[in-house]
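As structure tokens, one chain now follows by itself in the form predicted on its own.
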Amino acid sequence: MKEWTREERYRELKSPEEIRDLHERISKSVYRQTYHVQPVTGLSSDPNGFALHKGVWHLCYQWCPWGAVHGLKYWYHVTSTDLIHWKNEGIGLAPDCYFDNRGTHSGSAISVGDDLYFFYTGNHRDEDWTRTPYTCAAVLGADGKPHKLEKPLFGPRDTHSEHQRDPKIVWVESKRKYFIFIGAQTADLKGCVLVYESAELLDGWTFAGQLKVPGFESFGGMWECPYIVNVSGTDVLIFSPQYIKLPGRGNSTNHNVYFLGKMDYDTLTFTPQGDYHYLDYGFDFYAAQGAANVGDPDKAILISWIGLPDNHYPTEEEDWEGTMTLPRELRVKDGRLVQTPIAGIESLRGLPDNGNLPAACELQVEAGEGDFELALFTKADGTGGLRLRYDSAKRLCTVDRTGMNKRFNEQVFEVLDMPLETPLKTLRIFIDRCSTEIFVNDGEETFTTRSYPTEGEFHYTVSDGAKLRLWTMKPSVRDDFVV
């Protein structure tokens, strides 16, 4: 694996021609996705700036153009009219100002009137590499590109550590104010959220306080990508706690969790209804971002990075890495979030397939009664593969990827459990060349993983008595070289 110097990782992209050959080379990879958003070159990580504006969905992702490495981050911009078919638009935000000289880091967007506003973290570093995070803004111009404000909205709080980032902008009608939630870390290295408020989007921001979540004052060392949304009258708090090991998550110290509860904007207190829940039980799911301007009080729309900080993946050898999940519709049911694939994804189905496992496909499975096993990406004799086993007595699914030829992140986890509230009845599974997303019991739980099958691993087996339907999936992502 290539060892990157700081100079190589933080090199400024001055011309698309510098990476054209890289795009042409990686476009030939057997692992390039067909219906998931992926990097045009290099590395993609957190989704950013997700909002509906004048009938068009805008989405950006953290992008390092040079290779599968975390370095100088840009926002890369894609658009869609249906959350299914995606078009590359080129660079959305570039690190070209004093206040973001070492990266345009994660953030959000909101559509108000005729304008689409973007909020992001400007990652400034001095010559001695001391970090100063600024909260910055941009406005979508007539040319379809975000244009930055000349100055940041505000700087960091010196009462907290340098880790202050990922602004999430929300409008709270009852307060007639905008609020920005910032993922942060206290001076004694505990994860938290900082809250700012203003009656105007681009001016007048003041520090309102630190979000209180009773009972979770010492829950990890950093809370990345905070997101609060109201669904059917219930407030939902989603974030990614770091620097903590959680039950059933192997050696990982990066997670994505949610609470259901009640948000009080007068006291800046989110009161959970109970314990935290995992947003997804899979090996590779992080930095989930909720869309703004969904327009339906009974659902939210979410997208996530299929990957984890600090982990490594096989396509790094090809100088690219990263992909987004399918957009998901979130609803509240019986005290839990239910996540389902974006409506209309069925339009990508090709002809039913009863042969081997296609590289891009959808499966629907009715599990039947009792114990159950499904093995994907097996060899011709049914051995190996990615195996999902269900223990009906324990209501426990176990996903095991140790049987695949390409193994990775073995020291973190290769086998994980997914407990179910109700008996296993159905699975809906989306496979796309290097990712697998599993929706259990109409979205009661989900499991997302990277998967890199090799030649000879495109077979599957399923328990006797189960019913399985399979469709190929048509492409919906334009992998054009647009920078």
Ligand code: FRU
Given for the second form:
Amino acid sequence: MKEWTREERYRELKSPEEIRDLHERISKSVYRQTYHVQPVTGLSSDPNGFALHKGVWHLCYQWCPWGAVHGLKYWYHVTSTDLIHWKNEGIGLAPDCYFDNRGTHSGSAISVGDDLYFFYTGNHRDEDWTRTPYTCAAVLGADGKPHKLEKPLFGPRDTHSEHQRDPKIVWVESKRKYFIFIGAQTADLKGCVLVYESAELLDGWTFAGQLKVPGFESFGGMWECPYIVNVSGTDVLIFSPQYIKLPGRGNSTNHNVYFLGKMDYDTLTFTPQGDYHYLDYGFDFYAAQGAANVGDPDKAILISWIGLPDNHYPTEEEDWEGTMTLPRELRVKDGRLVQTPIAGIESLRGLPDNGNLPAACELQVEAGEGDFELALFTKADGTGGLRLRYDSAKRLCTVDRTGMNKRFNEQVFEVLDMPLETPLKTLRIFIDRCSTEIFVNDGEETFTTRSYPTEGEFHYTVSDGAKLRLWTMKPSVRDDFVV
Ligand code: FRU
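For comparison with the form predicted on its own, provide the form predicted in complex with beta-D-fructofuranose.
Every component of the complex follows; first up is the chain already shown.
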């Protein structure tokens, strides 16, 4: 694996020409995707600035142009009118001001009237590498690009550590105010959320307090990418806690969880109904962000990075890595969060296939009664691959990727359990070259993983008695070089 110096990781992109060859080279990779948003070059991580504005969906991702490495982060901008077909728009935000000199870090967007506003973290570092995170804003211009405000909206609290970032902007009708949630760490290194409020979007921001989440005052060391949304009258708090091992999550210390509960904006208290839940049981899922301006009180739209901080993936050798999930619809049904693939995705279905596993496809499976096994990416004799086993007595799915030729992050986890509330009935699975997303029982649980099949790993097996349908998927995201 390439060792990157700090100079290499934090090199500023002066001209698109510096990465044209890189794009040319990686676009030939067998793992480049066809219906998911992926980095134009280099590395993509968190989704940012996800909002519907005047009929267009805007999405950005954390982007490091040079290779598969976390370094100087840009926002790369893509747009869509249906959340299925996406177009590359070029750089959204570049780290070119003193207050974001070492990265335009994660954030969100909101559409108000004729304008689309972006809120992000300016990751400032001094010469001696001391970090000061600023909360900054930008507004979409007539040229279709975000334009930054000259000055940050506010700086960090000195009552907390340097980890204060990822502003999520929301309008709270009952208070007639905007709120910003910031992922943070207390002075004694506990994960938390800081809350700011203002009647105006680009002015008047004051610190409102630290969010209280009774029972979870000591849950990990940093809460990245917080997001609170009301769905069908229930509040949902989503965030990515770090620096903690959680049951059933191997050696990983990065997670994406949610609570259902009640948010009180008077006391800044989120009261959870019960324990936290994993937002996705898969190996690779992090920093999920909900879109603003969905226009339906009964659902939210969520998208996430298929990957984890600190982990490494096989396409790093090719100098690129990272991808987004499909957008998902989030609903609350019978007191539970349900996630389904974006409506209309079936419009990409091509032909039913000839018995092999195409590199980009959708599978639908009815599992039948009792125990069950589905193995994807097996060799011709049915061995190896990514195996999903269901133990009906324990009501437990186990996903095992040890059988794949290309193994990665072995020291973190390669086998994970996914307990089910109700017996396994259906699976809906989306494969796109290097990712696999599994929706169980119409979205009661999900399991997302990177998968890198090699030559010969394009077969599958399924238990007798199960019914399986499979379609190839047509491309919907062009791999255009726009920078
Ligand atoms: C999450 C994260 C954010 C930060 C961004 C930097 O993966 O660490 O907290 O803003 O990535 O790329």
